[in-house]
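Encoded as structure tokens, the following chain is the form predicted alone, with no partner shown.
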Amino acid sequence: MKYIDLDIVNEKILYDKLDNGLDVYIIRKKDFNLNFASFITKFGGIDIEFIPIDEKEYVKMPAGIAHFLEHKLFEQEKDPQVHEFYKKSGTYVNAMTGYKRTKYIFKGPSNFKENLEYLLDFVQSPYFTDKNIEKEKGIIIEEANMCLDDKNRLFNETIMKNLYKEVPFYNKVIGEIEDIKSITKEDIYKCYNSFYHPSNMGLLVVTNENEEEVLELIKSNQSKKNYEKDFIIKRKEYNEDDSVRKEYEEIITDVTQTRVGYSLKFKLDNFKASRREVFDYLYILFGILVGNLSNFNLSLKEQDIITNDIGYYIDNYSSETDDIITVHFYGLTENSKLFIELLEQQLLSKNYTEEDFDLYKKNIISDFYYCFNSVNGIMSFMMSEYELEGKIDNKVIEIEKNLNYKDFIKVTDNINLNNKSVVVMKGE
């Protein structure tokens, strides 16, 4: 047990890696009147292709098996369900899948230890059959369904398709029809037993309970469950490049108005600088140029080019092999082609100057702090963290406080656009 001190917002995270290996981070907040706990396993939709426990070769399982193991988790096998456990208090409880990671959480104003016991032996008690999985099947069916309609996660998987040739992120992490209907007890067993394992999991907390009372309610309820020590997942190694699967698609579809989605693809290697760093760099870089209040953006907004603010993120996939880096830009506008002919003028301008880098990472630094305002923007600032770093630190705010403008300049020196993958969703 260590803690690890925050010193820039007086903060700080009880921090200690159990004897099974789970992660757990704790930050009391006694003068909050509301706890939030998010417990994390790193499995998301694109683990499809690994060694599961106890045996030697690969197996590839359907596309959306994660998805289908994180609902199947909330049916337990007596009573009460989870559900109804956390409505008696009031409690909000929730769960969702992502590319790289799974997440269940809840948040609510009291019974908070009751709560965070429940969420560990729910998440640690799976309950598969043949019979609840078939019955499943249908549930995720109907919502796989319903997603066709939902123009905004067929315009963001199509983007995530075309940028990546060897990872598997060209798969829907609900999964196709046919890849749901073949999904297995025995599948789902593999799954869990491989992935959730504590060793591959992180336990985040925010309380106004006792830090060091509630680390050892943790240990309490991890020392009466037997897990393999040692233990090692082996995943698919992928050997993704820099290139793009596809460099333009055109959906069209029954929108009222032109989306454009603008990916560039580069490999963390070519900036020579750390993740955390290039992450901030470029996120300086680009509130510079197409921000909110960049003269970029007012400009186009003021020639009727696009109807809203710019939307822009990073993210990242890694792996033991490749460290990427893809960067989204979005849009509304009725004149796609002229928007990005004028959003990759500006994306080489290097229209920026130190007086404009210096507000920015002041900007940065200033979110660090209204991070720690509330219950919600302390776990969002935990999750980014543990997402992005497998950790949380605290480095994050050394790096910040350390950036500089010649590090700058050499890091947004390496933007080109020569990985680019473009998304244009328009009516018909």
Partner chain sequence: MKYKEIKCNNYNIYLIKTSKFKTINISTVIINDYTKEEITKNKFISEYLINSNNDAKNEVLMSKKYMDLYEPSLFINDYYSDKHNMICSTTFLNEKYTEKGMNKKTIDFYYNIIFNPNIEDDMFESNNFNIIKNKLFSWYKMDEEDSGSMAYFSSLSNISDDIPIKIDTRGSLEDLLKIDREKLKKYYFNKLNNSMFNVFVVGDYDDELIDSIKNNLDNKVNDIKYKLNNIFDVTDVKEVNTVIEEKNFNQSIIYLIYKVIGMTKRERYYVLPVLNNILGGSSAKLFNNVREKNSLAYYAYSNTSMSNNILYMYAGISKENYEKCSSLMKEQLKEIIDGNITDQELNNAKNSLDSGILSQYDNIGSINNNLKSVVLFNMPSMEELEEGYKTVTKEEIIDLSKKIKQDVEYLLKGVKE
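Could I have the structure of this protein in the form predicted in complex with the partner chain, to go alongside the form predicted alone above?
Only a single chain is listed, so you will not see partners or other molecules.
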């Protein structure tokens, strides 16, 4: 057990790695009513190829299985059922599955300790039957139908599909309707037994209760459960490089506005900096070049080339063998060719100043204060750190305090347009 100091905001995180391998992070916020916990497994939509526990051969699961499993953990063998349990204390409970992680969360002002134990218990008590798997298919197919009507989702899924050649980002997290129909109880147990071991999971907590007592409660809960020691997950290794699966795709569908997505793919090694530094410096760069401090964004709007601000974000995929950084830009434009041409020129322009850099840096530090102003903000800080680094420590603060213009230039000089993928989605 140790405390991680977040001196800049005068807070500390209690961290412990339990005997079963579970990483626990707790921040106490005494003056707040709300408690928030998130139980996360490093298992998501891309994890479909692996060697199941006690087997020797790789299996390939249907797309959407991580999401299906997430739904099914809400059904317990004995009452009360999960929603029913949390409803009693007026606590919000939910779960979400992404490409790389599945999260189970609750938040509410009362019954915290019981709620936390129950979170651990329900996620760690799978109850899958042929009957309850079949019943869930109707609900998930309705969810899939709802997703089919969301054109932005289709757009983003296509971007991911085209960027990665090996890692299965080509699947939708929810899967296709045929995938959902094909999922069996046996498939789900194989996934559960392979990826829901505590050593593959993290528990993040923000609470008004004493953090050391909360840790004791978690330890006591976990000590009653038997988990295999030295558990090893045998995921398929992909050896993803920085080339893309498809450089250009045009989707013709019933949209009213043409969307253009422009993405670049890099190996993290190319930047010769830590993942966090790369993220920070690239966010500053794109903020200056195409974001709200950019005359470029403004002039494209003034010339009616785009109708909304250029959006951008940075993403990462890392595994034992790969560490990939992807950057994504998107715009609403009826002139996709010109938009891409001008965007490319701008990305290579080095059109920034130290003054712009300093303005961003000043706000990166103040963002911590905004973040630590609410329980939701703190949880979102913890989740994003855990998502990016697989752990939470105070290096992020040290790194962000030490961001400097010289390193900014050094890191961002590595931006090139060698590996790009473009998606254009336009009306019929």
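For the two forms, the rigid core is made up of the largest set of C-alpha atoms that agree within 1.5 Å on superposition. On a predicted model such as this, the values are computed, not experimentally measured, just so you know. Positions refer to the first chain, counted from 1.
- Comparing the forms between the two forms on their rigid core, the Cα displacement of residue 301 reaches 2 Å or more.
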